[in-house]
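Form predicted on its own, single chain, as structure tokens, below.
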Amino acid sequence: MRNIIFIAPPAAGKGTISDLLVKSYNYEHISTGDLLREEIKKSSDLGKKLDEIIKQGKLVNDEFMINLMENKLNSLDTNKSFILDGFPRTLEQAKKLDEMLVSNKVTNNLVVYLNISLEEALKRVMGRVICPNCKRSYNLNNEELKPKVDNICDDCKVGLEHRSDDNEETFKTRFQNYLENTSPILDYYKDKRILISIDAMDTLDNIIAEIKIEAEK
């Protein structure tokens, strides 16, 4: 299987559909935003610094998101296909990302963007709750993606939480700086011929079919 970058706005879905191909096909899954917040759980001086910008729905700088991702990558057992989740997103940190896989010399990658409307976004991102303990991520708002008990991940057994940065003003911040970033990025990857658009509104079922297709050629 290809390894498969995701371009995706904010509550397009990607954290849901990372962990389908997961379980159904082995990935490795790297979440940037699972990353972060690891740092900001520990409540160093960096960590403190990260929580504010991240609740103000701006992007991390990215000097610190390419040595993040760096040290991230050069830990991979490089046999094991992976998925990489909220990284780049920047073309500086596009161009940053060839350089470590070819240095890695990982080859054979994929590049799916998720397209989704602010205002459909919106209404999954007020509804979006995650597990503490696996980050699964599930949806309130979508029969296909609640829990099976009212807030209680169906895998740990645990109550699932709102993250902190889930409320409209700042989540309108994030997704208008995202699609700000975005456009010189899909530019970049189209012109290598490694990128495919899906509609993120679409079922599941569909989606993951579709990735599947892809990643298998």
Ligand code: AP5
Contents of the next structure:
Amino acid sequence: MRNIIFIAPPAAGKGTISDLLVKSYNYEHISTGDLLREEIKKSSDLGKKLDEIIKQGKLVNDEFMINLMENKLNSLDTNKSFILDGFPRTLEQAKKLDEMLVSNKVTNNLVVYLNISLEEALKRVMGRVICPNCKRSYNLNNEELKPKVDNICDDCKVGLEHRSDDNEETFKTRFQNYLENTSPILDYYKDKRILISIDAMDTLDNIIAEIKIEAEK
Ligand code: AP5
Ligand code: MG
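Okay, that one was the form predicted on its own. Can I see the form predicted together with the ligand too?
Up next: the whole complex, starting with the chain shown before.
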């Protein structure tokens, strides 16, 4: 399978789709948001700084994120394909990622743009709860994405949580950040002819089927 790089607004489904692809195709899932939230949980000085940035819906600086991704990519099992969920998020990150992939001799990549309206993304954010253990996202406003037992993760049996950045005000800053900093990357990948566009408001079954066709090419 080709490596997958998601470019998408907040709450488009990057994490949910990644989890499904991991279950079916044994991908390595690298979510920068999850990595940052792990650091925040440690309550380290670094974690406190990251918490402040994320709570405001701002982006963490490029230098820090590029370093984080470089370490992660260098420690990957080279026999496994990977999914990047949340990186790159700026043109600078995209250019540096290219350099990292070349130096790691990683060539077979697919960039997947998940297209979603602000209204639908906001609705999803307001209904989202996550498992603090396995990071799975549930949605209380969607019968198919609710946990089987109220507020408990189906897999880990632990209590579900709301994310500190899942409120209307922070969401709007995150969406605006996406439009200003991340969406310009789409042209960069269009020129490289490795970009596909997916309707993120379709069913998860259809989305996975579409990605699978492209990822197997
Ligand atoms: P991150 O955690 O990556 O947040 P995000 O990009 O805002 O994306 P989300 O995790 O909110 O959404 P998602 O697309 O994963 O959606 P999900 O699958 O959960 O980053 C957090 C912060 O970290 C950033 O704001 C920034 O501060 C910092 N950061 C991270 N990376 C960075 C970088 N590279 N540079 C700088 N800063 C960085 O789905 C959402 C909901 O919808 C769920 O409830 C789900 O159940 C539901 N859902 C999913 N798919 C469907 C569907 N098809 N139909 C109906 N409902 C669906
Ligand atoms: Mg996510």
